[in-house]
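In the form predicted on its own, a lone chain appears below as structure tokens.
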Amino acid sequence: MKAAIIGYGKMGREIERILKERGHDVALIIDQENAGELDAAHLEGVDVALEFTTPATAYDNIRTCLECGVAVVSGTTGWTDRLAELQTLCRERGGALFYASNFCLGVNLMFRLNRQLAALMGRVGDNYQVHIEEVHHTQKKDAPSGTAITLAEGIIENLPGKAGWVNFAPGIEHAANRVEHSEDTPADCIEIRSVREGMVPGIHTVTYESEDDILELRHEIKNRRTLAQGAVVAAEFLCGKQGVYGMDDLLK
């Protein structure tokens, strides 16, 4: 597989290491310094591009790849209000696009458990209140995380009475600014608390609390390697295919 890496930060470098370990060819690396080289000429012969950049650049990066006939795996979060546009473009062009807010296998298992737990909680009435907390390193540019939003959407789809989510402490830089609780959260909304501290790769916790007990569903990523490996496996899965895919398709 001949791959392009778009975004050469810590994640991009880890993806490069795993691609080479698995015998793939890294044909192109795009970062801020050479962003203008993301074009048809430089993408010629590339089988799949792995895009992990910023919310401000992801849409254009993915669109360029699709227009050049290159399959794309993307894990950039914070921009997905426009994801449907690219999925439509992908189908129209006969291209291939794989998007996930998190490529860790454990997190995707958590997504499934989260949906099942929300459905079960819907059967016990209003005894429990639910909220989500996500903790990431201080360099993460978006809040809440895409993973936290996916968790919230899974709850909304399966728990009667929940229609949306609200974020507290968006864009915070230090754990000292953490918001423990807000009385302003509407009853039909899920509160997502965002914490930024140190070099934490990612911790996500869904908490159901009643007057008598607390039930938590929690996942902690120990290092970026698990994310990079999942992205490379997704690229291997996507190579040679057409259509729009996500982690549920890969896990099947």
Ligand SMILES: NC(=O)c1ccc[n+]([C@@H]2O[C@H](COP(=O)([O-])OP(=O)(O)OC[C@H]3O[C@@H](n4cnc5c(N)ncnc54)[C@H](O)[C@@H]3O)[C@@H](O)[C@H]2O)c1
Second form
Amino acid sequence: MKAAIIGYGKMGREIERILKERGHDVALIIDQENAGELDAAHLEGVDVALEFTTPATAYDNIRTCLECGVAVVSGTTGWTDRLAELQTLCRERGGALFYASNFCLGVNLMFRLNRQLAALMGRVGDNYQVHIEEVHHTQKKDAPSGTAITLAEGIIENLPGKAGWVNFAPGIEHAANRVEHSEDTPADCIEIRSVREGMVPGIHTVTYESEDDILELRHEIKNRRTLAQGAVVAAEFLCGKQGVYGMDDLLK
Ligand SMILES: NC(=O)c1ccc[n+]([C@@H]2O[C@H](COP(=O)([O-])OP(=O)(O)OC[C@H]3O[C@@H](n4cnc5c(N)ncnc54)[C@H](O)[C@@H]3O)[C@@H](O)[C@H]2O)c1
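Given the form predicted on its own, state the structure of the form predicted in complex with the named molecule.
Zooming out: every chain and molecule, the one shown earlier first.
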């Protein structure tokens, strides 16, 4: 597989290691300084691009790859309100796009358990209050995390009475859909609490709390390698395909 890495930060470097370990060719590396080189000439012969950049740059990067006929795996978070536009473009052009807010196998198993748990909770009435907490390193540029949003969406789809989410993110200025105080969270919204500390790669906890007990679904990533490996496996899966894919397709 001939790959391009777009975004040569923490994830891009880890992805490069895994691509090489698995015998793939890294034909192009694009970062902020040479972003102008992301064009048809430089993408010539590339089978798949792995895009892990920033919320401000992901859309244009992915669009350029699709317009150049190159398959894209992206895991950049914090911009996905525009993902549907690119999925439509991909289908129109017969291209290939794989997006996941989290490429870790364990997190994707948690997504499934989360949907099942929300459906079960819907059957036991409204004894339990639900909230989500996500903890990440201080350099993270978006809040809440894409993974926490996916968890919230899984609950909204399966738990009657929940229609949206808000972010309680003390001290995080760029948080989306933010409430100033936890008490401001409307009853039909799931509160996502965001915490930024140290070098934490990612901890997600879904908590259901009643007057009598607490039930938690918790996942902690121990290192970035699992994320990069998932992205490379997704790229191998995508190679030679057309269409729009996500982790559920890969796990099948
Ligand atoms: N889906 C997942 O499993 C997963 C896992 C980890 C991180 N992420 C997300 O991936 C993104 C990157 O994470 P990271 O930890 O590598 O961040 P990072 O800050 O270490 O790296 C981002 C890189 O993108 C580069 N960049 C900025 N503008 C660019 C442009 N126009 N073209 C190309 N490169 C550009 C930056 O210079 C930087 O090197 C974030 O959105 C993060 O939330 C997703």
